[in-house]
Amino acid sequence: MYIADYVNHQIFKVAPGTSKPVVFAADAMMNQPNDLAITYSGTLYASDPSWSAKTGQLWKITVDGRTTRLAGQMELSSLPNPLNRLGTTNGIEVSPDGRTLYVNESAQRKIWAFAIDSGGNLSGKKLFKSFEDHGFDGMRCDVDGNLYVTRYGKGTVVKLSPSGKVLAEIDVLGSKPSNICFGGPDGRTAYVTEVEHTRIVSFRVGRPGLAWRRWQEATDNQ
């Protein structure tokens, strides 16, 4: 298990059969690392936003905790276009093929569309979908590649088609949903953290989640 720590500009790693954490990556550049997202062969994706400054950065982190900084906020006039211009980053998400890097910007109320080469790095930013009120914030996908994401201040959840389109939306029973995830004995179970209850809700879908399929391939392997 991988665990964003939005304080400390780090990166912890739990090991399987553990409860311990430990440093994976860390960097000083990191503004908050607030979610994550993980390819087949284990390279993280961390959006990494800076609220005041409804800007945010995104990074790669390799298998063996390199950290590599792939888009930013405007003024790193280091970073090549037109990457280095990102509002402000929260859920992020990779597709079933591993050729796509979904992100959201919460304040600005964008989706945006990386293709990911065979070196993990970005090209070709495309707005996936965007929204006219409300916020975001986690999102995932499904096996079939439609994308769930968090309408934070709306509080429903969005199913999106893998061409953007809007194909169902599930009340949480409060206004601000954060986080989502799959599981269950199905995969089929969609599990919500909803901020302004604290309370964890769940609702049913038609597709395992994709995270959960990994698992259930990677269980298989063994």
The other form holds:
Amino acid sequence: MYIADYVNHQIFKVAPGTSKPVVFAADAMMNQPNDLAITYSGTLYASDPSWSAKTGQLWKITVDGRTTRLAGQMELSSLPNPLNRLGTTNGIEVSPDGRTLYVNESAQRKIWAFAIDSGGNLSGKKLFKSFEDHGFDGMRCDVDGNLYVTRYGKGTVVKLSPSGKVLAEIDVLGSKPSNICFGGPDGRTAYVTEVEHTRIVSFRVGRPGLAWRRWQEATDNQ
Amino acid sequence: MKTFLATAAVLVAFLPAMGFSQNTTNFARIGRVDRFDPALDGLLSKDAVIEVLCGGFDWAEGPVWVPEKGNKFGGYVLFSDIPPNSVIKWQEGVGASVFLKPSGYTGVADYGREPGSNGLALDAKGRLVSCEHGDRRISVLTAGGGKVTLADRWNGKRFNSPNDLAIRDNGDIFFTDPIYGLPRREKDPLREIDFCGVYRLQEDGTVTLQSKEISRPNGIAFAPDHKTLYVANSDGRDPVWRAFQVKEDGNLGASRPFFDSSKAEGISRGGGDGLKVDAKGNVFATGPGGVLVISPGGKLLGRIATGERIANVGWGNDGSVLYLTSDMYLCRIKTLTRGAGFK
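Next block, the form predicted together with the partner chain, ref. the form predicted alone:
Full assembly next; the chain just shown is listed first.
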């Protein structure tokens, strides 16, 4: 299990069967980090907002703990536009085929889809979906690549198709859903952390979560 | 927006080893309890709250408690999610999962909006008995095997779509047969019976029509002594819950109006769906605006309002916890009474 330590600019790793976090990656150039996404091969992507500057960065962390800044912040002039300019990067997820990195900007209310190249770097950026009100927080894919996005402030989770169409919107009975994962016996229960009432809310979904399915496959192979 | 609490872990490994389980003390709360009569205080405490256990269902129905030996919580809840043709299992500390699919329709042709099972009950052997819309039958799920059809016809004609059931202490199953599970409902060309009946199904398979006086018979439950049978009418034009006398020979006798929502104060007029009776004879009947709590004398005492539409209720745990299938939610509320039949 990997944990984003938003205070100390680092990412912890907790090995299976243990409960002691060890520093997996650290970089003084990080603002936070805020949230993580993981690919099938174990590469991590981290969102890294600067709330005060309303900007953000994106990081790649390879399995050896090496950090690479992929996008964000203006001083990185070597990066081609438009990857330089990012808002408050927050929720982050990789599509099931590993070729798209979804990143939302909670202050700018935009969700971007970045193309991931064979080296795990970002090669393009297009607007996936934007909203006019409220914000975003964590988001996760199901096995079909539908993206479930927490609408922080609105109190819902929206289900977006791989083409960015709103397929469903689920009330989470509290205004501040902050993140989401899928679990339960069949991987088809969504668990949402909700900050207004500090509780976990669950609802059923049609297809299992992507991370849940990978966990099943990993344990089946043992 | 400050989302510092959004720091997230990517759960790629050992969720079970971490003992991650569903939060069991801090469920979301919705709705309210309306108190129309002081007698309600003896059934629902002033601080009773409606907890949402899980959501995301299409149309939840027929909650039934399944006791299980060795289970830390004493058992689990099964209920129907009718449109996706599924029975869902909800286990405290674990969450919800699909228990049975298909649950009420095994055909291949599209069968409309509500193909799945509806009302559920356990028989004396603890087996799951289902009202099945799409397969138009009452079935029992055998231990270690498939389903057995208990009845699918009356006088050689297929039922409309068995909706809800009540099992008597002698094993007789009483069930209602309105039209809601047929793809085109009352106009469906598949219909073979031109009324909506209340039937008795005996253990030898005999099916006898007991009543066709209710236009849309729906929820059905016995009083604690099994000498009265309550049946709801989901037809808003006749929003009357009727009480049938159960005769010595086991058939239904005359019925009387037990409760009429159009004449009750504090609620709007509307028909009823599923209902259950507590050990003291109070009727907990889904109706306009929520679960109506009605005294054995037919007086409206209060209402459990989730704020959503609601289809059915069922007691579980030690008999005091009332589970509510309310549209997309499975909810529960602690009561001060116990369901009839719980010891």
